[in-house]
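Consider the single chain below, provided in structure tokens and representing the form predicted on its own.
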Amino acid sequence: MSEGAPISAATFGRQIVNKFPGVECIPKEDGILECIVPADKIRDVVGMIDEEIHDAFPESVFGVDLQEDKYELIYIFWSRTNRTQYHLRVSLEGSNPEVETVCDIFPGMEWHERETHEMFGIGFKGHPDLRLLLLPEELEGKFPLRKSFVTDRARLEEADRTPPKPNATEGGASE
């Protein structure tokens, strides 16, 4: 592709799914690709857009946790000159699921992993650095946007606050 050229998405999923079967692209309206990629292949789609979106900016990786050890991430990139967003959407499963680092391609991406496997336990194969980022150490091993994780509530006593009421409606209640 010629740099600064526009390609649409349904140019460049036919594109994809004809290099990599088994991926499967799905242009949406509103300029978005939404492309289901097996696990084995986010890196050679994610280096097919690194070398074919010329301006690809990589926005976000992030998990889901879908319950009883089944995951999806969710990739997002942007392309300006495209005006199109390409979402990647690579399921997993078992307790500790595990997918290749894209994070030297789009280096970018290397936060975005290490908070992906901070908060859902997703190993990232090849990543650098996957060390705790925002939670405390006495966190470590346990992930607190896995839908198993319990809130220990105890920690709001030790504080000298006042756990919230559970049902609370917006605006406050009428008694």
Second form
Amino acid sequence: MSEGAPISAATFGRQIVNKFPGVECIPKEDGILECIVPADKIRDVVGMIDEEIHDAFPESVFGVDLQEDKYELIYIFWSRTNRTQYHLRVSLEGSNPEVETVCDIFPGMEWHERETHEMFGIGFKGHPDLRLLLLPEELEGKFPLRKSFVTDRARLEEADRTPPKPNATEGGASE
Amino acid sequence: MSPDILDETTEVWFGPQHVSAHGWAAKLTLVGDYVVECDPNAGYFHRSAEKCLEFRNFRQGSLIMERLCMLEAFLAEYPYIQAVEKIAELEVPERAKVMRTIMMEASRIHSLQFWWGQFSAELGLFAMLLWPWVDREFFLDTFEELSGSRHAVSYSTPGGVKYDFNDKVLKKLDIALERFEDRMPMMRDMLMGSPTFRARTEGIGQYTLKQGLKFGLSGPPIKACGLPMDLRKDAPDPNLAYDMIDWEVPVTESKEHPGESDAYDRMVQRFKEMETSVEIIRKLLPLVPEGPIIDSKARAKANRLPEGEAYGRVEGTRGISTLWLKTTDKAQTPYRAKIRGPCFNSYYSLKHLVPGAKFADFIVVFGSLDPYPGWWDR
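Since the one above is the form predicted on its own, can you give the form predicted together with its partner chain too?
Then the entire complex follows, led off by the chain already shown.
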């Protein structure tokens, strides 16, 4: 896999913008190319990364809860040849935000999307398998990584779990 | 590869009570002796580390990080430290940079020794379980002398390190390295030369470089395909000392199937990784400069961070581990912290790598990717 000369972050940013005018690309320090991508363009941009960068490595995709029903998705790719990280940022709104999946282009993103789905309630259209990944079926309340999720001892009762026993106040004989 | 004459399928849960499946389980669909479908299940260890990080301040966060992978604690805690240092713009003293790097490499050797023993045991070679684990104790002794703890070391802290080297630590590190150099080649040849071992690993779990990259594999599973993708070289961190010395990223290029790797190649690759780590430590030890081990203002500066975002990455034993950190102005805790464990992807890739293999080879494919449940469950 030695084909292809390195493409600088600025050049690749211009290529993306030329092809997809709605996208905004900002080269940053530390070899990061930050792209602000409209939600309906994400498959195009990820597809372009797959075609143009032969050693594109899918690092991660994750959500950020910006509160008031605003969310941000960040996709991160790394290219060793170009020594560049591609950070694609997608803004989403509404109580049921949704975006198209990219896991058929990069299978490595499949579980990252599945995790984002269960933790943030962000839908991925066309994803083959959106079952719960890390969370137990019996968890009450939804989307633990949203800021509105209550993390409190009180949740133990709510979820029908036994609250921890209070500390013993006096000593007693062992059984 | 799957035989057509058998159309009856059997479902078998591999784990979580199986001795090799310590906290994970995969549902395998078998036709005869062949696996036709593999559904890896995660979540048995899930403690919501990312949410926990939102409730810990910037000096406490690394304690959660190192618990995700106790075997490479020095490396696992580092992405968080790196991200905090970037946002707080902390300067790290030279002495701390070199000491961090040395301990990270020691941690890598120790983690690989653990894996090597365990992988051998998974193949049924139980003698090879305990030999590397005995040698590993000497590294744990070093960690204990340095930090007081064998596993949960919490060594790096924003702006430097917590514990200084002393003569006892250096002596113990030297004993561990000498013992390793003395015994590793003999044990390696004994294991790799064994016909049983070759028969069990050659051609098992084979994938091309392109497939490996698409699955999101990194670290030794990619380097075993012949691509020297290594963050230590590709994206050298100014707060570590990898660029102070001359060293080469080890790669394994198979003669039988160039550009691809099987379980045997990955084993070869990891032995090379250990040798490289020893070389890095040996070259860095004379270069430890005198001076402070932490920036005296670091504690105050890491108390409250300005608004910002940073992405910390480190080349761990198992691949690229990262942490994405977002802070709000004057906050004492992160707004969002996202952990990417390398094993999240290697465990996922079993879904694609296992079908077509024999049932008995499932554990070989699994073990050759060196997954650690803490990294995917978090």
